[in-house]
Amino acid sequence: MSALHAIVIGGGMVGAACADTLARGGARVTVLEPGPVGGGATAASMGHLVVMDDSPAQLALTARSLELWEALAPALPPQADYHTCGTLWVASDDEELAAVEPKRQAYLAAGRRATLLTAAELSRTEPQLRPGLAGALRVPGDSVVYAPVVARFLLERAGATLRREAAMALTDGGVRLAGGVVLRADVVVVANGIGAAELLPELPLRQRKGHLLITERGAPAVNHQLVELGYLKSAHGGDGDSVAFNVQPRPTGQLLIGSSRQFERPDRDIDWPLLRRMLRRAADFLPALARTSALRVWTGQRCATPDHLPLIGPHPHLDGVFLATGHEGLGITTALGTAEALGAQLFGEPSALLAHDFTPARFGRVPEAIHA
């Protein structure tokens, strides 16, 4: 009987996750990228590796997630910089300090550390923050990655075939390449994050820019990573322009600053006023900044879903076709759990992330799409 063949449309994270997976479960992977492996939104990220719960769902996806990177981490190599640094929301004042506590309990109850930190705590933590902050909730099994590095590894592990094609459309039981060659399988898994909004129009899928900096050399030292607690509250909350602090430390003694959030801006320019309030908001909080040299900024697009949760499971009309897309900022942290998600509804496995909708089914009736 010979094997399950599966075709991959994308080799970013998620796609080279998914192809990882699918290999371990027998099937013959065919990855389909154009371009450098990794180098599309999986080079345009931070490479946070962190727990986040704005849903159940998405606390769970991401805690088991994190299990799956710390089960990784001893294989990968050393170029993957793999780090556990752990993150500090840090509050402003007391009303998101408030806010701390039923986010540590939602992290103890996911099986993630996590312990809240006075405001003479966080100044003793990380002295390079401005003096006034109220404190923050310190989650110490996060970690930070190269990614495009974790993607080659994977899938070189994964001993898939890999075609430096386009995928242009879908057919009935395949791929039609940008040559014109029809490649058949048995599944398809559409892995290309905002890509997948061209083969798939029919999808609820959105576009989302977002801009990173990263400092020379001797930039102020941090030992965590640094997000404000207000992250999604207050600064990422609404469809508009907004900023937002975040920054990471890297073991060249460099930051690596974000993050910013633009919808329905598909080119790659550098939006210099945007990118001077993100600095500027960085500063506000990390002041010894504003006398650092930036060494390169560059943007990537993200793939975001109304309920910013990934569309993980089969297409509700393409028999054999599967999505894992629609990540958004959490393509790193969550591309293995999607894997284990994706294999699990292949192969019959069990895992507790089949307990929450991540199907494109929930969002209704999505329209029929056409093949060609």
Contents of the next structure:
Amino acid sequence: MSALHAIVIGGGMVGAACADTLARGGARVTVLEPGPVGGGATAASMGHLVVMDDSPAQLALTARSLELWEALAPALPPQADYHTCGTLWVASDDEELAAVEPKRQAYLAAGRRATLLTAAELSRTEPQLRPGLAGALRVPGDSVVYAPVVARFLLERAGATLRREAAMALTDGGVRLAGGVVLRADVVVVANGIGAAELLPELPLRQRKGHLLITERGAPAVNHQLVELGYLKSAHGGDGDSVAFNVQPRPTGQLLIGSSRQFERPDRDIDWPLLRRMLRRAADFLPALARTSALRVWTGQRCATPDHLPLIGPHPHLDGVFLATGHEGLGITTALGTAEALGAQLFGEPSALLAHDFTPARFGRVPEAIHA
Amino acid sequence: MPELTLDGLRVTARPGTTVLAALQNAGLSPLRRSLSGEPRGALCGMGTCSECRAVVDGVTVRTCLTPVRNGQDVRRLLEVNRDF
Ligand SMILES: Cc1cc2nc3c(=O)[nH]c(=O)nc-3n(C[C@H](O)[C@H](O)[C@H](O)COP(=O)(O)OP(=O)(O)OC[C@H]3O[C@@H](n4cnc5c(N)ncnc54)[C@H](O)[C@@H]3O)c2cc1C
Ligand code: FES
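Rather than the form predicted on its own that you just supplied, could I have the structure of the form predicted in complex with the partner chain?
Up next: the whole complex, starting with the chain shown before.
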């Protein structure tokens, strides 16, 4: 009996994780990636592995993904810079602090550790933060990673065949490449991030641009990934441009500074006024940043769905086509959970994640498009 | 002529030259070390490669783009600390 042949479109963090899971399930895997492996949004990201409790499904997916990251960590090459620094969700005032206890309970229920820091404990833990903050929620199990290295590692571990070509269209039972060649496969996994919006325009996907900045070495010393509790408001709030305080210590003594969100900005340009807003926000929390030099600034595109959950599962109309995209700002974290859910659907294995609906069908009827 | 300090060494430099030129004239090379300890120094001379970084008055700058000024305190980044 010949093994299942799977084509994975896209060699980002999500495609690599899916390729790895498919290969471990016994499939022969071909990955299509015209650019560098782990380029795309994966290279633009912060690599924060973070449990988020915006919805029960998101909590389940992120919490399970963190367990899978912990299991993977010992196998990762040192260049992956995997490091468990934990997250501090910083409360600016008493109103934000009041939101901490329900959040803590949600994390505990999902099997993650979480503790409350008073204002005094917070300033002892992170002395670079400005005085006068109300407290924080500490989630010690959250981590950071350099995702492009992990993507390459997972593709190599999968023994996947890498074809440096783009999928131009999905055909019945395969994929058409540029130049007209058709590759046949039993299963096609669409994991090309925001590229899926072009390949399958009927999907409810929007791009959401983000800016990141990395400082010089010798930046103010920070011990945790620091995120303001107002982050959720900004991450999922309205359609307008937004910024939030989100700073990550890199093992090099540098700091990664985010975050910004903008819909419908498909370009790669730096939006200087927005960047200034983002940095002012960061310096508001970490005053010493005002004296720190930047080394580089870049942007990337998140791939967003209307309910901020990824699309994982069969395409509503195309036989043999599975989706693994729409991970917005959490795709590094949730790539491993995504791959587990996909594997469970394909191979009929158990996974607690199947209790939640990540399938594209949750949006009801997706308009049928014509696929050549 | 502007008078400045390079790693504690007092020098004078012609106005309008760069901190990089002052460092090179003083024979101070390399300018910094990479994370793995390799010596690094100016490569492009025009602000693109970021290899010529040093700390001027407490701020890390590209020395090839930084004009000399009177009283500047310039320090090279020769120590490597990678904490983890
Ligand atoms: C600024 C920023 C910060 C972020 N920070 C974090 C964070 O801290 N933590 C976190 O969990 N997530 C973060 N994210 C989100 C995360 O980066 C993404 O969710 C994740 O990288 C998505 O991975 P992917 O593999 O789906 O997409 P990508 O990494 O974009 O990979 C898709 C790949 O598909 C290829 N491709 C496209 N079209 C085709 C085609 N037709 N045929 C073949 N290949 C194709 C592309 O070349 C690309 O390599 C951040 C995102 C941004 C923009
Ligand atoms: S020498 Fe290249 S930036 Fe200064």
